[in-house]
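Just the one chain here, the form predicted on its own, laid out as structure tokens.
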Amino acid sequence: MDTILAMLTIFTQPELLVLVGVGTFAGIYIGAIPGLSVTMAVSILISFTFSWDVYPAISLMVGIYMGGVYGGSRTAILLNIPGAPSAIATAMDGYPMAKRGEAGQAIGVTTVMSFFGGLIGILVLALAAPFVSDFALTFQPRDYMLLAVLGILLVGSLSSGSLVKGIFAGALGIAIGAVGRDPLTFTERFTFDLQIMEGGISFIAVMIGMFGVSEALLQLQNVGMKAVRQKISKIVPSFGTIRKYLPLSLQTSSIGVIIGALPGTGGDIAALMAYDHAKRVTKNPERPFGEGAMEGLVAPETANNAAVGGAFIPMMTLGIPGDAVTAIMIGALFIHGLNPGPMLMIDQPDMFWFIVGALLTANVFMLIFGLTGIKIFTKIVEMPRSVIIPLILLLSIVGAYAVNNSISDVYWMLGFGVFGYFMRHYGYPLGPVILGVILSRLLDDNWRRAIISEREDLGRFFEGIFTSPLSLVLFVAVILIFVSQTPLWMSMKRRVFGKATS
């Protein structure tokens, strides 16, 4: 009974309900603007809310977090500019749908599936938090390294054409992510003695340039082309559509929760892994992936929203942040005299159940706000190209500058925009470059930690892999996924299945 009362606290105090609603609404539009990250918004909020009571402060932060993760899909679908890293996979099939005049349908599906994914993540947080957090604690540095390698092997899914081009693009992304000073030894890497490169290259600048500026340059070739009229009569997906994609959404939500519960990962990696999973399990999509496949929207959107609930699991049960936003929330709880971790569940269980209730409420607000205002949003795509191209460039410049208030990030963004344009022109995929940049730090840091923990002995390193069940499962998965993407395996598969069907 106390549990239910704690969850319903938000409904007994109208100001808390209003704060969650305002936070969710603001989060959706912050998430939709490239460069204005949820992490930045929540960190700014701490300075405004440190004098508040803990419940109002957490209500506002939870709303912004939930809304912001979903909001990144808006500009990803409409302009091919992911508002957040977790929306990169959404752009791959959402933008082709918008070009066909189906932006309303695409946003409707992403909204409902984001709600479903968020609901699954919150339910797992409420019912299985201790178990999932114990599982996440079993991950050693070598397991994180293998997880990063698994992620890099997603280049096969993100490369619609040549696998070789995909591998090249992924390797390029890893190299870009390694630019700057080594975090352990502080030696320079790929800086060429240039001071501007010592601090590394902003991932947001690379993402906005590759997707936003390159899209604007690509559209310059068709400035006179008439804009596609968007079909917005059917926004809310039918029950039949939801039922059709329910099995896939359950699978990808599970991926999102597990990845979200691993400290230092987050919704971006969860979304890309879910997208890869969808490509593997979907045998006959109505449209090919990368050309407007509905499965390409369902998978990443359920996963990145399920990862929100997942990220709260280690935060609430162990005091370990699941991602950057929950790291800031731990700081907020400390400011208010609370100590996140195992003792919080024992000493103040009401706080745990209040956060679960706030997440559920924010998820409902996300559904309501997400399904309203779509007609206004879709008008963006119907603008003449002479208007939309400057708009894309303006959003890109503002987004790149807003991250660090640095003009050098704008220069990097423009440079990678031009580079991305030529990559697209010659058939090189952009997704693997971004994936490489995202996973570069995770791979580098955990490889170093793993090999140092084994006293720089490769024999002991591989012995650890083969003697740990979790490491062995991940290692076998890496081998199987790598082999499954080779031309030899593809030809053998065609031969076997060809004989079976004849």
Partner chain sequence: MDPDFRGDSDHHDGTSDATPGGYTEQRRPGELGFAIFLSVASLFLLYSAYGISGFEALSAPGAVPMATTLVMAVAALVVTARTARFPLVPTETLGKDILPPLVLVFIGFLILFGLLLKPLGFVPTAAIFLVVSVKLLARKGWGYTFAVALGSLVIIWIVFRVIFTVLLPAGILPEAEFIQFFRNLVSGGAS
The other form holds:
Amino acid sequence: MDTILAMLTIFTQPELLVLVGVGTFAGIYIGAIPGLSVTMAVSILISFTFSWDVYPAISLMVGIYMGGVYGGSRTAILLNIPGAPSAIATAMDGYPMAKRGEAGQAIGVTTVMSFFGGLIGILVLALAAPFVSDFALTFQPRDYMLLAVLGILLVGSLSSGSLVKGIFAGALGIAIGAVGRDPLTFTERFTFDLQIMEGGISFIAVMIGMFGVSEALLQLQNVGMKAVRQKISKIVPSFGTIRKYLPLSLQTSSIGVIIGALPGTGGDIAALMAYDHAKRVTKNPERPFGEGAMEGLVAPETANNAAVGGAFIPMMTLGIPGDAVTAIMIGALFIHGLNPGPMLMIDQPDMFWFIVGALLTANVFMLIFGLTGIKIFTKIVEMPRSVIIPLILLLSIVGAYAVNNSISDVYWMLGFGVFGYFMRHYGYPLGPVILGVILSRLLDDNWRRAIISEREDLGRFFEGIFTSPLSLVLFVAVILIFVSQTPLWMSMKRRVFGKATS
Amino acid sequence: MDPDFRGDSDHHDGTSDATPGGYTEQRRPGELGFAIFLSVASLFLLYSAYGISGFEALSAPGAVPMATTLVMAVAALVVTARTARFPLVPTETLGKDILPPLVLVFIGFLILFGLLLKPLGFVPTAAIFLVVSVKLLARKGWGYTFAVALGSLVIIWIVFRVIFTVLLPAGILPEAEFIQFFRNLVSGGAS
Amino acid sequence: MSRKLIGALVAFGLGATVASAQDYPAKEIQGIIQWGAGGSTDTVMRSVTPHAEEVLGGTVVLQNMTGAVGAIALNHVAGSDADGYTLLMGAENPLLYKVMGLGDKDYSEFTPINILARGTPILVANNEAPFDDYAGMMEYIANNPGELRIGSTGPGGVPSVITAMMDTVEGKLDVTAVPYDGDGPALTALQGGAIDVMPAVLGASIEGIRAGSMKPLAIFDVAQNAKLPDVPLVTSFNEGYNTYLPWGPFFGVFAPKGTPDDIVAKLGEAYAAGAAHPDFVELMDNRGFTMMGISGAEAEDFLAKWQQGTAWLLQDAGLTKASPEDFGIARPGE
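Having seen the form predicted on its own, the form predicted in complex with the partner chain:
Next comes the full complex, and the chain you just saw is listed first.
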């Protein structure tokens, strides 16, 4: 009974409801603009809401978080520039749809599926938080490392052109992620004794450059071309469509929750893994992946919104942040006089249920704001290219600067923009570069932690993998995916199954 | 037909990441040069990664960088060898399809933007950039150009500088004093 | 036309006057936080600054500038104008940049505005660890060389100093140090059993201890802690620690050296009032931090002593890249 009351707190106080709504609305736009991140918005809100009570402050933050994760898909679909890293996979099939004039439909499906994913995440948070957080804690450095390897193998499904070029791009990404002072030993890596290299290269700057600037430079060649007219009927997907993708979205939402709940991995990795999963399980997509497959939108969007609920799981049960945003929220709770930690659930269960309630409300607001206002958004793509190209370039510059108030990030962003322009022309996929940067530290740090823990002994390292069920499952998954992508397996499959079927 | 074939007019420009540009069996102008550049750069990075900690330990800070740059170098060399064997696309030239003058001009603009950002400050640099590039691309009257360029700059400035308090380089404009003036005005009006 | 002249003209036009201490702050002040959003430095600074703003009558815009263990932020503030409009919100580690080879600048380029508070180190262990106190751990290390996995946060971090202290007092310990990005991730790993023991700051581990998800072994302080009265002091196991304790990481607000005295005084007053605000005191107390609120010569003195003690401790443990002597940091007691 108390539980339900706490969940409903938000409805008994109209101001809280308004704050969640305002937060969600603002979040969608913050998420949509590359360079403005939810992390940034929430940390500014800490000072802004300093004198407020804790409930209104949290309402606003939860709204922004939920809206922001979803908002990243907007620019990914409309401009091929992901507003946030978790929307990279969304661009792969969303943008081809916009090019066919189906942006409205793409946004409609994205919105409904984000809502669905968000809902699953919240349900798991509400019903199973303690179990999931216990499970998340059992991940050892070697498991994180295996997870990173699993992620890196996604290169195969992210590079539909030449696999070798994809592998190059992925490795390049990992190397970019290593630039700067190594966070574990402070050794300089790839810095060439230059001071501006010491801080490393912000991966948001790489992403904005590769997707934003290179896209704008490419568009210069079509400056005179008329923009594609967008059909804005059929925005809300039919019930049949939703039912068709229900099984897939359930699977990808589960991926989202688990990856979101793991401290150190978040919505960006979840979305890419979900995209890969969709590509594996979808036997006959209506359109090939990469050319506007609906599954390619459903999977990442359900996963990254499910990761929101997931990220709250370790935060609420253990006081451990599931990602950067929840880390700041922990700080906010602490400033408002609460003590986030394992005791929070026991001392103040109301807070837990209030957050669940606020998340649910934000999720509904996201659906409402997402499905209205699409018309105005699609107008962006219909704007003359002569205006939109300079604006994209300017936004990319401001966005790259805003990440860390650093002018060297702007130089990196521009450099990678021009580099990405050539990569696009010569058939090198950009997705694996970003994948590599995202996974670089997860792989590097955890590999080293794992091998240090086993005192540099590879034998003990493998013994560890084979004696832990979790590590073993991950290891087997890595091997299976790896083998299934190598040419040897393909030819074996053809020999064995080919004769039987023909 | 080869299902991976991306050489149609819709795709070879590489506008979608999942369907990158390029041809599968032909090479575009400059592609070989790019591949050679990548190979040389990868080999150099491999050397640099070796310099981090050598073969000190499996857990050394240079272990993963060495492994990744090795993969980069091998992949780049394979790509170079393959590309070298393909015939050139007969209908394309470097100056027309890869680096047309307009793209070169804009790359120049971006470099200038980067150089001027710090000394001149964000607002003046961005204003000049927007006015010049909108004028160049839209080829409409000065009135239209200024309205579009400065209008959007004001919105971007308000969102980033005022709402998100991103401290963009102020340069020659005393932005902070300006904002404080309005802040005083607002708080003075309120009290 | 010079930049200053235009600035003066525009400012004059707006009816404001330029940089005179009476009118300070005439514009918003930038507060550069050395560490990322959500970290303890970030949280402390974001909770004290609004109180200080009230006294100051101006706005302090807080920005996180991360990278190279905080050296990027430090160099940025050190290189900006000493006009009181750029402040550094920092922690203890810049005092070790020189000896750790992380940079050539430290707080000697700054005037301390206020050293807000200090943390107390505590040694915590995973619940499954086969020992329950400090003495048991020492015995375990002696019987199982190299088997104990102890969390660390890189050279110069709190755990590395505590480990150096243990090496100095107990003799070199044969343990395996596993590096993490900060004490948050390391304590998470501790609860998952990836490491056995972690020297952490009390504030970061106190909730975990209260909930019983990790066990405290010893507090590294000379006086019993009011928050955890039952946890033994490390000095009760080995008197040798008295030489080095009390020791702890701290948080402070700094202005570049050369900032006009009246501006430093005004800022000092504001942050002193902020640090004394009951809300802030309660918040820090809840997290197990010890309030300091010192400034001026007292703060300079504290910084110098801290640097001497810690730099030489690390030097003697063989963890430094360069000797403190090279930078004129004298051995304590000399």
